[in-house]
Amino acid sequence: MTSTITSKPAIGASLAVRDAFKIFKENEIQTVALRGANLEVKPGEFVAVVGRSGSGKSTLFSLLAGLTEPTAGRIEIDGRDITNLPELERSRLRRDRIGVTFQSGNLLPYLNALENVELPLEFAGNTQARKRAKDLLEEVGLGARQTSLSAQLSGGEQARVALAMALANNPGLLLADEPTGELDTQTSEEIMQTLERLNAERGVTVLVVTHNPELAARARRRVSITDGVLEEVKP
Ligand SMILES: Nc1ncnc2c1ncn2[C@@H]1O[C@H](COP(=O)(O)OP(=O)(O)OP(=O)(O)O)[C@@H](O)[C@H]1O
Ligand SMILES: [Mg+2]
């Protein structure tokens, strides 16, 4: 994968958990998904987040991303709380300063890779949304494959694409839940070098979600969830 880093340098986020719950309602139903969890991140760190399926883990990058709001405790972007901002600033803050894939997949199957990417961009109002989405598909090594649909990409390719959405604002926190899920080792491997790239090269600050073993050693530092707890993991 060939590295052309186009766009001015992020300088890394910083990001604090402190004592968080989340506590789920569904009917009768109660599910605590986080329950005290507490975690520091420095600008620029590269940490791999592991737990069991239900551990709380797409949780956590939820609230990071100030998606939702924890039950009790808080959360803060450099230094800052987040946890009683206004909408509106929150998604400022997201659009300024934090970049997110989603497990699930954030592609439009009716658009081709190159219009995934810009879309975003447009609605963002960039003015320059096409060679900005060229950029970024060529950052995460997906140049030759702009033109396709994303439905007939393959699951590396399609990851690479929602990497290309997540970068798109430049951001200083990366949490990329899960980007190698499904994918065969090579493909894992690629996607992983993307991040650390992104990590070393830029400073941003990276949270990666992964089920593969191998995959979390390689990060200089690992947190485990259990139950909705968080735990340093030792090297
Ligand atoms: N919106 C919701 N409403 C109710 N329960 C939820 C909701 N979101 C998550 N949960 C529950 O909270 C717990 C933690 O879910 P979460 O998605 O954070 O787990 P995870 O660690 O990301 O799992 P996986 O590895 O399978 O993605 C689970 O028991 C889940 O069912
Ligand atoms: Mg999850």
Ligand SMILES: Nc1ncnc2c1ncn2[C@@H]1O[C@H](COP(=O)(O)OP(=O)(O)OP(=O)(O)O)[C@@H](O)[C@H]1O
The other form holds:
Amino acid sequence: MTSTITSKPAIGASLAVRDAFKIFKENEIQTVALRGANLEVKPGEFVAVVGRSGSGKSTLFSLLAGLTEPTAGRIEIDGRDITNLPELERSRLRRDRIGVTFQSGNLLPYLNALENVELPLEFAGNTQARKRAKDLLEEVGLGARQTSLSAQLSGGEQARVALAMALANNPGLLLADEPTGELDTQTSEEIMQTLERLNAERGVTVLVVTHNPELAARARRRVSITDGVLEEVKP
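Return one more block: the form predicted alone, after the form predicted in complex with the named molecule shown previously.
The following holds one chain only.
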């Protein structure tokens, strides 16, 4: 990967979780995935939320990305409560302010790498979508793989395309769900270095959700989640 990320500096977004509960109901059974979770992330911070499988990480991630709503409590982006926003407004917020990478990569299999990165740019009305997409793929080290379909890419390459997609509209907040997944050590290191550069050089607020304590240790601040409860990890 190259050492710089193109485009103007981002203005880091603030993020807050305020007494959030998430309860799932199936017939007569209720599962409490989040229990009064609270979290405050300032603009430009790099935070890791670490927890085991089943701890509530995925639920928290979905709430932060505006993909689902809490049963009670609030989620705020830049001081704005997004909890009860209409879906169209939440979609616009994700498009304009939030970059999201999923553990699965979330690439469309019938599009090549370049087309996958172009897509969010076109939705945003970017008149130079192709050029911006090419630049981003160059930045994540995939300039030579632009025409490859996702099935033709390695797991590490798919992760890089997903990161380029998340960066397409110059977000102020980047949410990454298990960004290194089951990648090899070298590729994991490259992904983490890229996230660190984004945070340091462009001021992007980065929040990583992971089960990996070594990955979490790379963040400037760590928060643990156990049985749906968030707790600050002391340095």
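Only a predicted model underlies this, so the values are computations on that prediction, with no experimental measurement involved. Residue numbers count along the first chain shown, from 1. Just so we're on the same page, rigid core means the largest C-alpha set that superposes within 1.5 Å between forms.
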Once you line up the core, how about T180: does its CA shift reach 2 Å between the two forms? no
If we fit on the core, is the Cα of T71 displaced 2 Å or more between the two forms? no
With a threshold of 2 Å on the C-alpha, tell me if S53 counts as moved between the two forms once the core is superposed. no
